[in-house]
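One chain follows as structure tokens, the form predicted alone.
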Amino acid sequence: MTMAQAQTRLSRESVTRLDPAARPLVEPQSLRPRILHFGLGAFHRAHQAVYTEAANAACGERWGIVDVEPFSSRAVEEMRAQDCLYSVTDRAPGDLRTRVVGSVIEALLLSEDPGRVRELLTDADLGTVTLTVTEKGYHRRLDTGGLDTTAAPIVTDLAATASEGAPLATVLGQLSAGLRARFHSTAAPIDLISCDNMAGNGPALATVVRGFIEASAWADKDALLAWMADSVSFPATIVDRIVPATTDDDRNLASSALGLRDEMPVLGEPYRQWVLEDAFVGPRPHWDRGGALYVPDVAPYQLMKLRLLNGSHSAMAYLGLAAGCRTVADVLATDWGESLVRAFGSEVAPTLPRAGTDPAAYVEDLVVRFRNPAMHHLLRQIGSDGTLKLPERWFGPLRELRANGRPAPVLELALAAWVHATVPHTDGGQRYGTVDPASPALAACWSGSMTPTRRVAALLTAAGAEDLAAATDLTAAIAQRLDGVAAGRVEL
């Protein structure tokens, strides 16, 4: 590979000097705007639009994917420069496979092209609109789950309504405007498919989106509400595939194995999954003849997902963050991670469901998933925004287990870890440089003087899990894991 190779960026025309093997699946020129997805992160690149190519390979479909970035300027100018191509590369011991993604054919930014956003929303042959925007994007109440209409974001959107055609700013403001305008237009049906990782994800999708509509001031909501009942579905998902923040050095990597330069690279694990709700109102992508699987129900594969995968990701992030690890890897590397892996499935299986699903089978399988060296997934990362985290990942199974009166020690250990890392750092973010959206509440919770129980209380409460801060003896439990914790022990 010549200097002059790795200086060229990949585009249209430099991507047609690759072998065949590392070009696009099909043709980016050839498909149309089918898909609109909003949030332009790493996930969906190797997750959605993977299996949206692999689909229209297998059946000459010409689904096209827009992408929509709420924030990032400068992901949607990258993408741009590259005419929105971007590598995939498979992380497995000793064997990287790298190859270029074209299902993506146009980016967005969501402040600045609101009315391509909505001309796409109105547009009948456009029937799905798909979401990785983090539990954040939500603005969920911890409590009910319903919209929070006091968020911020939520406010100054609500307020504009009052306006036609003031803008919005928010993901859900920008959808729900954009259904309005569907259904004054074409009123085609179309499908609304959260990515993200939640339990119940469509229903949480469906109740914000109609609880912003509701709170609105258009004089139409009453009308608009009544054709979503009929034309607009909300299925429910499960999305598994891990996908660490690409680094410089990733994308060194990606560009030298290409020998194009890629600014836009997603390295990930070869291990994906991709569970729907067979509930579709418009047509139907074919991703299942790319490897996903449609069901009548999702929620047993989402919760053992959710509360194995993700609860005992959320395990090993901070109690490997107290011992001194960087990444799921040197969790699995020590002395007491795949204990921990397999101690933790073992307690949370009995709160699962067992429809079609091997709970034990599926741990032994993350065992090996975590211990893969070639990623590197921080745990920093995946401590991160805790308290949106840990309500579906613990507490949920932690109270069953509980309401069962069965002992749950690896959950008190966790919970112990997760508290010991709310220390607040003077950089305002916390301990090990984990954030939170809740850090200012968590933040007070350590100052002034108080038991180390009623401490745990308070962070318990602060994370909306209130009657589990009322529980003395468990906050007593994980008051008595602390020490340990502090001093990098793990003791199952």
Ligand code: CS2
Second form
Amino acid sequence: MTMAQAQTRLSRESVTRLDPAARPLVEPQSLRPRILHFGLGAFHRAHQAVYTEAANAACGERWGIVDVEPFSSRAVEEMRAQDCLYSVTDRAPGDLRTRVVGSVIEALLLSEDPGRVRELLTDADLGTVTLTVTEKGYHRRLDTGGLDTTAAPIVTDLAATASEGAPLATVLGQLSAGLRARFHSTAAPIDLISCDNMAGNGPALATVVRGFIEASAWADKDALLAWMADSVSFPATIVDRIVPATTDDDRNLASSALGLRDEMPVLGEPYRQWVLEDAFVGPRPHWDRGGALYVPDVAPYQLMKLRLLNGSHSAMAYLGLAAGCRTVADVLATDWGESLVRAFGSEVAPTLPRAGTDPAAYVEDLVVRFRNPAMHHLLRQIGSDGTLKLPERWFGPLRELRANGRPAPVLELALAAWVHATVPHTDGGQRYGTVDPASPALAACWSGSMTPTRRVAALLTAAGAEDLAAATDLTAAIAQRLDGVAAGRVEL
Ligand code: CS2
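Next block, the form predicted in complex with D-mannonic acid (CS2), ref. the form predicted alone:
Entire complex below, previous chain first.
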């Protein structure tokens, strides 16, 4: 008998057998659906769901989360099989703590439950929508940041708006249709919160939702947009917790820690941070009582996190993969890993707002977080979707450094490693197993003969950075580093 068969499944019934310290902080039965969340990934369950539970426990509120998953029917089935309970393990070095979180009360599949999604969005008691759908879920144009109305799923959904009641398949489509239904029913104010890693994620979400409505065939769209101007807010946020994708080993580890079979555990670092722009029009959840921070302007926090944490993550991913490492902790164990994080931080620091945390101190904290040997954060996971991540993480600071006449050797080296990693693999992916929605365009840059400098320019263009592609000093500097990177050398 395997361990999976031997163990009772985690559920509302079986959870009562656990030690009180491992049980949900608040009875899930007592919660009401007040938050609709899109994206049932590990990050959401280890972050917003944990804050919501802590907030409920701290102030006696009853905010329950309904999760809507756009893609994985397996995740929805497994959550339902566990009454939406799952465990979170805090992975401090040498000290693993596992407990069950109980703030998710319902799990829906976007394609199967549009009626329930619509019903919840019209419910005046539902005050907040949150999203972790990754950069891909926003269908933004790389050049303007507006909605890409030529993206195939958006084209289909926009066409469907011509027939009343036709099903919509994308998160943006269902969200827009839900807002329209709300406008015609309760018209209660509501807040839509992007929890994805994008600078200005609030305005980014506002732009694509409004863009969808503007491009729709709905006859009442002007009235809907006018109502939204006062009744729908898009607060910006920064979210932070390192949560690698869950593996089978993690499932076994969490299940044996609980003594109950958990198919949906999440394992993350003990650190977590959530900063939200205090710009709500609906009822504001008491996430601050769970440790979140409401501030008038999130920009300083956002740039610090995106450029230093996510920026150095991506640099470690591509340079580490080329040097034969698998995880972030592997990189930190090399003789160049810590120097890379520090050199990256010093280079990018002049592009950060002066207010707020000292970048050098932030970088030292990062070194400790990245070094955590209890985390197995795959470089392949971080290196995926590069064409969507790099504009947020590297291109902005690179442009600013160049505009101020400052050198950017670490970013150039990191870009060389990204270029090297984009070589197509025969299995349709990329050289080191990373994936990218733009991989056909990237692969095309590797067919035919071209000078290395021209190839770098072509790849930068495919990533939407035509201005950087046109900077011949930059493309030459990147091309010059390619041989060293290919030989696995990290020459800082
Ligand atoms: C990572 C992030 O996968 C990635 O691209 O850089 O998921 C990172 O771990 C989180 O943003 C940390 O808060």
